[in-house]
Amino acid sequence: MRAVVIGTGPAGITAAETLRAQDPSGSVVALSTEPYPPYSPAAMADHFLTGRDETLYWKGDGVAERLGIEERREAVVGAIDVDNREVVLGDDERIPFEGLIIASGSRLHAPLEGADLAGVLDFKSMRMANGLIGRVKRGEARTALIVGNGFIGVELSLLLADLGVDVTIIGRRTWIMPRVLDRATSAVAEQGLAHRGVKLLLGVEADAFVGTPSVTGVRLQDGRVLEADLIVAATGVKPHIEFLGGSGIVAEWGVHVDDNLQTSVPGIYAAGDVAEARDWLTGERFVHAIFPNAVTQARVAASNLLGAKLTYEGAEAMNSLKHLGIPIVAMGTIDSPDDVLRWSSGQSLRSVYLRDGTIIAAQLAGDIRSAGVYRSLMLRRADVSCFGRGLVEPGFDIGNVVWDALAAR
């Protein structure tokens, strides 16, 4: 099969690798908008802090040559011609395909006035991140304002603080990472940020990026204007689907896929940050934009493109903060629990959310050794009501205590 993969992030390069492994006589063209080898966005902070390339270029910087993939860098997709089975590039070059995998990832979503001003930075791509961190390392930036108190904003604030930048996070919600963390777990994370020197300006609405001709600051809704050397938008991400207009491929926030990860057009699949796949817990469409889900989806999509009949079982929301100094893991959805169990000691906190005796979410800070057990119980939809408060107390996950207790029921 002649296959084309749009994107070389974790989903894209995994899909290309799977296609080559399962169809050695076929061909794969992998398209990337950037000039870099396939890399893992989740490893960028570690790369810029330590200089290590191993985790960033996680498949090796010569992966395309090693696998026999035709890798096209700085190739911007303008459209997909479904009728003629061609990917149309921005320069009108056409690349024919028999099978297509859309793994185009996501981009910054900054619905603020002035977001298109020169100098508004983000940490979503290596191209932009190189420019941002380059300014810091050249001594051109001593202060930074990060608009957005979500995962990307927090990770970037820690990186910049470690590089000696005076960082302030501006967030409209009153606690950090509100889409991921509950207030109790967020409070632990906020202590960690304060310890690292990151300032938090929460419960404040950013109104616009301002400056002429380049951005110089952020205007708040109360009229204040804050200025800094670096102005960073970390207001969220949106799937890259701009090129799908007129293609007939159904997309809303992301690309709609079925349980085989096929789009509305036969022979065209999607995986990673661009795919609206089934949420394991709720059954609703959702974009689970994390590394493990992207890799799993890519393997399923590529296999199915070649004729397999694999079912994607769905994903659950899961995030971890690795650079805070206090490890934090959050999984599942905290919406509509009928019970919440908590245990805390010092900087360690466990919160388990229950519905009908099953775990629907868990958040751990400090001691995260139970994360794997909670996730396994959640995915199994195991009835854990027999444990009572012992579910969150120390020693819960020692040895086979958990599984022996469930087996005895």
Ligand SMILES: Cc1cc2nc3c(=O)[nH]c(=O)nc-3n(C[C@H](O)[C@H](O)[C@H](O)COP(=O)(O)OP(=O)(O)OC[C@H]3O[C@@H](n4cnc5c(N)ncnc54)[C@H](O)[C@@H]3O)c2cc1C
Contents of the next structure:
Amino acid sequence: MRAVVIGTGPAGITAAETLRAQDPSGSVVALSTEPYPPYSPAAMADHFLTGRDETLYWKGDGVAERLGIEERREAVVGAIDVDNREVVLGDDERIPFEGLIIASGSRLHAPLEGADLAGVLDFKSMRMANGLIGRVKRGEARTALIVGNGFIGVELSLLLADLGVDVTIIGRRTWIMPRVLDRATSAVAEQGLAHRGVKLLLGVEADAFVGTPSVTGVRLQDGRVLEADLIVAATGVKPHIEFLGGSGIVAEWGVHVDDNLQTSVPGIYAAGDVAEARDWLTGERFVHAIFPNAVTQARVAASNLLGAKLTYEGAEAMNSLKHLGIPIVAMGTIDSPDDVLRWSSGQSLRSVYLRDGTIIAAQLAGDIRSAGVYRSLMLRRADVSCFGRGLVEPGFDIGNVVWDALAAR
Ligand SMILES: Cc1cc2nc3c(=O)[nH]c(=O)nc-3n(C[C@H](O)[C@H](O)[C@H](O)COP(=O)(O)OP(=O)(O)OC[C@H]3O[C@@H](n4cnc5c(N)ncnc54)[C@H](O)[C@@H]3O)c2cc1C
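Can you return the structure of this protein in the form predicted in complex with the ligand rather than the form predicted on its own?
All chains and molecules follow, beginning with the one already shown.
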């Protein structure tokens, strides 16, 4: 098959690799807007801190040559001509395909006045991250304001603090990573941030990025204007779907896919941050923009494009804070539990969210050794009511206690 993959992020390069492995006589063209080899955005902070490349370029040097794919950088897709089965690049070049995988990921979502001002930075792609960190490394930036208290804002704040920048996070909600962490777990993370010198300005609404001709500060809703050398937007991400207009491929927030990850157009699949796939728990369409979902979806989408009939089991919500100093893991969705069990000691905190006797979410800080056990029980939808409070108490995950108890039921 002549296949085209839009994107060489974790989803795109995994799809390309899967296509080559399962269809050695076919051809694969993989397109990316950026000038870099396939990389993992999740490894950017580590790369800029340590200079290490191995996890950033996670498929290794020369991955395109090794796989025998045609990888084209700075090739921006402007449209998809579904009738003629062609991808149309910005310069009107047309690339024909028999099968197509859309893995165009996500971009910064900054619905704030002045977000398009010159100098508003973000940490969503290597191109932007290189510009941002380049300024720090050249000694041009001693202070930074990050608008947005979600995962990327927090991860960037830790990197900047490690690079000696005086960082403040501005967040509308009153606790950090509010879409992922509950207040209790967030409080542990906030202590960690304070320990690393990151300042938090929470419960404060940023109104606009301001400055002429380039950005110099952030105006708050109460009229105050805060200034800094670096002004960063970390207000969320949005699937990259601009080029789908007029194609007939159905997309709302992200691209709609069925349980085989096929879009509304036969022979065109989507995977990764761009795809609105089913949530494993609720069954509702949702974008859980994390690396493992991108990779799993890419494998399923590529296999199905070649004729397999794999059903995607559903996207998981799972996050971990890698550079805080206190390990934190959050999984599942904390909405509408019928019970929440908590255990804490010192800086360690475990919270397990239950509904109808099954785990729907778990959050761990400090001692995170039970994370794998909770995840496994959650994904199996195991009835854990037999454990009672023991579920969160020390020793729960030791030995075969859990599995023996479940097997005996
Ligand atoms: C700072 C940061 C830290 C993160 N940390 C974690 C973490 O710890 N754990 C975790 O699980 N996840 C993490 N993530 C999320 C994870 O990186 C994403 O879920 C993952 O990168 C999604 O992969 P993707 O291939 O779908 O999209 P992306 O990685 O966004 O790649 C999209 C690709 O599509 C290309 N593209 C886009 N539009 C076009 C176009 N019009 N034409 C041609 N090509 C196009 C881009 O150039 C790129 O190659 C992090 C993300 C960031 C930004």
